[in-house]
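Listed next as structure tokens is one chain, alone, in the form predicted on its own.
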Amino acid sequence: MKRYALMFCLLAAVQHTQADDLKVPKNALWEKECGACHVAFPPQLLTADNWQAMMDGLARHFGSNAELEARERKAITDFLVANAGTLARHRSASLRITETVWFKREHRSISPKEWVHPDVKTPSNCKACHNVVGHTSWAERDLRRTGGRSEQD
């Protein structure tokens, strides 16, 4: 029994390490262009050819057009290509990040009430928990409180 607590404690700091070291590369454009209208969501959250068909749809980016001009669409296009997440849970069939396995299992704790709580709304807010979105840290220890607790209480 003791050995299946002990690997059920490694598999979650893996799980928990791989949040915590979701490290963002820089791209001033990528910024600029995609975080105007949400958060700069990080290109290893879905996999290449989803960002590939992200892009190719930004006429009708989730009900909004979101065209860009085509040289700065495929140099992020380019840059989210590169930085993609590799593995089967960063894929989604709809494009959403919250409809990824990764996503599911790492946000697996959250109620539905927190997630329609007026300062959250939806769960691709994240800037709604997490404190320091998108450079340098997406940890659970970065979470911002919401609704009089925090996503780890």
Second form
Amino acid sequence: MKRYALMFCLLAAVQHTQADDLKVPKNALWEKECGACHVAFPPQLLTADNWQAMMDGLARHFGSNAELEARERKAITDFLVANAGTLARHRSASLRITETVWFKREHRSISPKEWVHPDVKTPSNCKACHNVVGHTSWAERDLRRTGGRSEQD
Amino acid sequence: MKRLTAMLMVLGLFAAVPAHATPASDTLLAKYKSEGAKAPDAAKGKKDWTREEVVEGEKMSCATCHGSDFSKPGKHHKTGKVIEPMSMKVNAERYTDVKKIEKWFKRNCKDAWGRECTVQEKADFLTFLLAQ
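Switching forms now, from the form predicted on its own to the form predicted in complex with its partner chain, please provide the structure.
Whole complex next, starting from this chain.
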């Protein structure tokens, strides 16, 4: 019960913040291939160089094999590069969105405890907190929080 | 029109293949055979399913992500993403797309065993999985 009340407050608070909606362009091939093992991460969240480097190394993709055939790889690379972020805050030496300045700033209110909550496991598990229906909605109003946070504050 | 009826009848025949097969699995098993696989051994496939290798410091097998109850969903060991059940009894999409099966054999053998699977291993796995 306490949890629901807290969640409600949070939702209400979230409704009032300025929504900086992240609009994600439609692309069926990208959604299917890059959404197979995790949510399809929005192209705006890394720079064109970062996407290029990632797409050149899919055989060793964060400890997983995500190889594509040449034609699909080219089509997805073109899509990512065309929609990539241009600002420095989206650049990531590690190619992780979760290590960009942008990500850290958007998520500065989240406690270390929440990042390692069993339902979250890894910051890249966006879906644990964001209700990303069809990978196209990232607005704050669609947030869903895990126990870790609501229990704590 | 007559042609269409005939075609539909032929399709009907294909749809009537025995329970433990799909047109895609038939195609693949024939391909593996032509590439040197002997008669598929479902028991070997079952054993291989839980065979562990250490890959990048982590003990891995097929069951790490898929589990061993084929009617239940699995979970990606790194991302936590839900993986739909492997049994075609509960998941009709399974084993219906040749390219998809080959793509995931390639990726997942490398992830779980650090190498591609042989055609024999793939024939064994596929035959085992089709029966689940």
